[in-house]
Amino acid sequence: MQSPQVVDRWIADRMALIEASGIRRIFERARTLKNPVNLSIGQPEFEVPLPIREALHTAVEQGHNGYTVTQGIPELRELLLNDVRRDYPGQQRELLITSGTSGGLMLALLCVINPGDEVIVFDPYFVIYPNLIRAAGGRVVLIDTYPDFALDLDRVRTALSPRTKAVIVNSPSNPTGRIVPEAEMRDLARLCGEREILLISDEIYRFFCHETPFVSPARFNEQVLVVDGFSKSHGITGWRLGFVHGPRRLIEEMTKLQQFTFVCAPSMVQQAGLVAWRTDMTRQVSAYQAKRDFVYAQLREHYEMIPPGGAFYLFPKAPGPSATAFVEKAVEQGLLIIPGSVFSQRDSHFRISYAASEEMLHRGVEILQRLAR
C-alpha cells in the first residue's frame, strides 16, 4: 500500500482551490442524528409523476440504454429548441443535451476562461461557481449584493477589468430565493454584451416564480448562455439531464469538450425528458407557492430576510454572532440547515429549503421560532 505522502504528490495542485461542500458536512451530520428535520438539502421532495416513471421504464425495455449523439437525442433537442425559438424570436440559439446543469457550467467554464482569466460572481452564490471557476484556472471576483441581494450595475463595472472573461447570475437565486427584476436583468446583460463579456444565465429554478415573473437575460443579449434543466422542475435531480443554448460557436466547442467527458447524457433519461416536458407540473410549483407562504409568515417576525420571490429556499439573517453557531444549536435541536458561510464571504445569514414534507416544515417551524427568543 502507498504511504500517504505518495499519494498526496499524485494530487494536482488545483484539488487545493476546490473545497468539499458545506452542504455535504450537513448531510452527513444528519447520520448521526435520528430522525431530524431536514431543511438543509435542495432537492424536489415530491413524487416524479408517473408518466415520466414510466417513459424511463419503457425507455430502458425498448433498448435505449447505448449512447446517443453527443447533442441529445434530435427528438428532445428540436423539442427544446422550440420552446427557445418561441422566447426568443429572430435569435440564432444552438442547443446541447447536458449531464445535469452542473456537467453544462463545467462545459462552459472549461470552454470559455484561460489561466488567470476572471469571472464575477454574485455573493451569496451557489456554491458549485467558485469551485469549478478555479478548477478551470480562472479567478473568482465576489461583488457583494448585501442586504437586500439586488444587483448593483455600478458596483459590476468597478469590478471589471481587462481579464474578465464571464459573469455568472442566478435567478431565482440559491441560496437567497430572490427573483432578478427586468430591468437589473436588462442592464447586466445590455452591459455584458457592450464589454463583449459572456453572461452566463444559470435558469435551473425557473419553473418556480411565483409573484414576479422570470425574465432570461438572453432576451436582450444574444450571446448570453442559459443554462437549465430537468432536475429541479420535475423532481429528477439524480437523472442527470440539462441543456444549455446560446451562440453556435460556443456550443460547437462545448459539444466538443462533451464527447471526450461526459460523452452524452443518460440514453433511457432523455427519452422520459421527452415526456417530462410536456408534463404539466403546475400542482407542484403552486405546492411550493403554499409552502414558502407558510414559513416565512411564521418566521417573519422572528428573523431578517426578504421574501423570496422564487426557487425554494429562505435566506435568514442568523441571531447571534455568527449563523455557523447558530447552525450548530439548530442542530443540536435536531435541525438541518446550511450555514450562509457555504454560499458566501458573510457568516451572517442561514439558508432554509422548504423543499420538504409538511409535516417536516411544521416541525422546523417550531425549533427556528424557539432558537430566536
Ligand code: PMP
The other form holds:
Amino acid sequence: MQSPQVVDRWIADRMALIEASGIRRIFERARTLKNPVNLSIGQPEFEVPLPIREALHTAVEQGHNGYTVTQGIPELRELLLNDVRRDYPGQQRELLITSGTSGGLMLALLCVINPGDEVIVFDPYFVIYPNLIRAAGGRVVLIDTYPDFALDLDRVRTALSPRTKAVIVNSPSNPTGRIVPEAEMRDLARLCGEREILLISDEIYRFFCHETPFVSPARFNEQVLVVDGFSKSHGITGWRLGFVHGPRRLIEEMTKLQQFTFVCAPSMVQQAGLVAWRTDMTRQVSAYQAKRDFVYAQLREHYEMIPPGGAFYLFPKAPGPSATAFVEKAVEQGLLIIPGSVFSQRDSHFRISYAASEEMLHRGVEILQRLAR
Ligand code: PMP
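Got the form predicted on its own; any chance of the form predicted in complex with the ligand too?
Expanding to the full complex; the earlier chain stays at the top.
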C-alpha cells in the first residue's frame, strides 16, 4: 500500500484548481435524512416516455453494443442537422454527437484554451464552467450580474483583454432560471463576432421556456458554438447523450479529441436518441410551467427574486447575511436546496429546483414560508 503522502505527490497540480461540487455535498447530507424534501437536484423527475425506453432495450437486443463512429451515427446526426439547418438557414454548421453536454463543453474548452487564455463567465454560473476552464489551463474572468442577472454589454467590453478567448452564455440559466431576451443575446453575439471571440452557448434548457421564447446567439453569429443535449429535455441525464454544432474547423478538432477520450456517445443511447428526438415532450414541459407558477406564487411575497423564465430553477435571495447558513437551517428542517455560493462568488442567494413531485413542492414551499418569518 502506498502512503497517502506518496499518492498526494502523484496528483497533478491542476486537480487543486477543481473544487468538489457543493451539490454533491448536499447529496451526502441527504443520505442521513429520513424522507427529505429534495429540491436540490437539477434533474427531471418525469418518467422517460415508454417508446424511448423500449428503443434503448431494442437497440441492446439488436446488437448496438459496440463503438460507433466518433462523430455519431449518421441517422442521428442527420436528424439533428435537419433541425439545425431549419433553425439557422444559410449557415454552414457542422455537428458532433457527444457524451452529454458536459462532454461537449469539455472538448470545446480543451480545444480552444491555451495556458493563460481568459474565458468570460457570467456570475452566477453553472458549476462546471470555471472548473473546466481552469483544468484546461485557462483563467476565469467573472462578470457579476446581480441583482437582475442581465448581461451588461458594457461590463463585457470592460472585461475583454487581448487574452480573451471565449465567452460562455447559458440561457435559460442554471441557477437563475432567467431567459436572455432577444436584444441582449443579439448584442452579445455581435460583440463576440466583432471582437473575434468564441461564444459558447449552453442550450441544454432551451425546451424549458414558457412565455419568453428561447433565442440562440447562433442566429446572429454563425461562429457561435452551441452545446446541447438530451439529458434534461428527455429526462435521461444518466444516458449521456449530447451534441454540439458550430464552425466546421472547431468541430473537427473536437471530433479528433473525442476519438481519444470518450470515443463515442453510448451506441444504444444514440439509437434511442432517434426515437427521443421525435417524441413530443410538450406535456412534460408544460407540467414544469405549472410547477414553476405554483412555487413562484407561494414564495414571491416571502423572498426577493426575479420572475423565473425557464429551466427549472428559482434563485431567491436568502434572508440574513449568509445563504450557506440559511441552507443549513433548511437542511435541519429536512429541505435540501443549494446555496448560491456553489454557483457564484456571492453567498447571498439559494437555488430551488422545482423538478420535483407536487407533494415535494408543497412540503418544500411550506418549509420555506416558515423559514422566511
Ligand atoms: N449545462 C448546464 C447549464 C447544466 O445545468 C447541466 C446539467 N446540470 C449540463 C450542462 C450538463 O448536462 P449533461 O447531463 O448533458 O452533461
